[in-house]
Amino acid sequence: MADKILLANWKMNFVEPKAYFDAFADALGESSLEGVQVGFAVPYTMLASVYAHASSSYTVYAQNVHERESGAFTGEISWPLLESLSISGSLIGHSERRQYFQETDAQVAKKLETTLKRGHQAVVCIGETQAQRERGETFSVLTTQLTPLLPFLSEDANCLLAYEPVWAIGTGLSATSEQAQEVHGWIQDFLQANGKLRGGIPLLYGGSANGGNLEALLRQPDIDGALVGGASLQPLDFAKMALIACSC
């Protein structure tokens, strides 16, 4: 595993891959990215094309994948079809997904299970809404989201988490280094706690993370990287992220 982990969703968001990844790489200049894991998470329209013009050194994750491999389920994508198109990788369980599709903690547990199972690579999420973090319920919301994924997680497993706070998703608000790095410390107790060696499963922040930020964000000792929302959308941006990255 690369020593911080950077990884764009561009959400529904058309982007041109063949424009964005010639100015991405113009951007980027002489340096390797070495030690960082860059991957893009992008529409399945758009797959094909981005794995096609990406650096064969970036993954290409899909947004979303069902947890069964076939069947009358018209509308969703599984794992076959994913895996015709060379894909390997998926988030699971984004916050958008759990508000408004009312994705379940069994639906995502099964969802890892599955994609776990195929040798893929997950990027499951979890995090707690700006109304349960003024209840203080986050630690017990993040409990509640984990405990299901917990028969599939261990150090050898293919699997990334992201730390969503969803209060800060596409606000302009992020949670400050200490507060991610509180929660993340957090987790990785949890899974401690849980029979899953401390810094086995690596942490990712996802909250309007943005090259303003991540510096911060990636200096702290449990976060070994960012899931990047609005800020990936634009090669500049996100390839001056990738070079903070690099240098952390």
Second form
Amino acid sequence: MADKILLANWKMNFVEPKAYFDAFADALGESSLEGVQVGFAVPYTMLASVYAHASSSYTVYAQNVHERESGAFTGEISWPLLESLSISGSLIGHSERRQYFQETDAQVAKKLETTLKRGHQAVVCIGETQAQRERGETFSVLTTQLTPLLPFLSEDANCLLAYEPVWAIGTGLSATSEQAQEVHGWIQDFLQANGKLRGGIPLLYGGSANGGNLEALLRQPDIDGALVGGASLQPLDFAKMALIACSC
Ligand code: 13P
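With the form predicted on its own already on screen, would you show the form predicted in complex with 1,3-dihydroxyacetonephosphate?
Full complex below, order starting with the chain above.
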């Protein structure tokens, strides 16, 4: 496992892959990203092109995958359909999927199960809304989201968890490094209390991560990386973040 993990989530935004990766490589110059796993979760139609233009040391992810392998599910994509594309894994249960497409905790657990069974990496997203945080429900929400995942989270499971507080996503209002660490530490405690190896599952932070706050976040003991939306769309910004991750 790399020391730090930096994943881009391009969401439903078009990025021209060749121009992006040319500019990304230029911005890195001679610097090596050794010790950092860099990956890109991109729209389905860009997966092949991103794989073709990205350095072979970067990983490529879908942003969602159906829990079933085939069938009458119009508009959905399954692992057997994605497997021709040499991708590493998929985001699962992003808060935008939960919020706008009514994905349930049970469905997220099913997607995790299918993804691991087919031999791919799962990046499972969890996090509370602003209203839930204000009501003091952060840890009970996380308990509800994490509990159905527990049967699949063995220490050798090919899985990352991403704590993405919904109130920090796309708002420019990142959690402070202390707020993020408090929750990441709690998640590791929760996993340990449920028989998992502490630190066995890497934990990413997501929510307005950028070149200005990344270092403080990554210097926290239980923050193993970041899942980056808006700031990953500009290759110069994201290259800067990759270099910061390298130095942490
Ligand atoms: P932003 O970095 O744009 O807040 O998005 C975070 C996110 O949702 C990554 O999955």
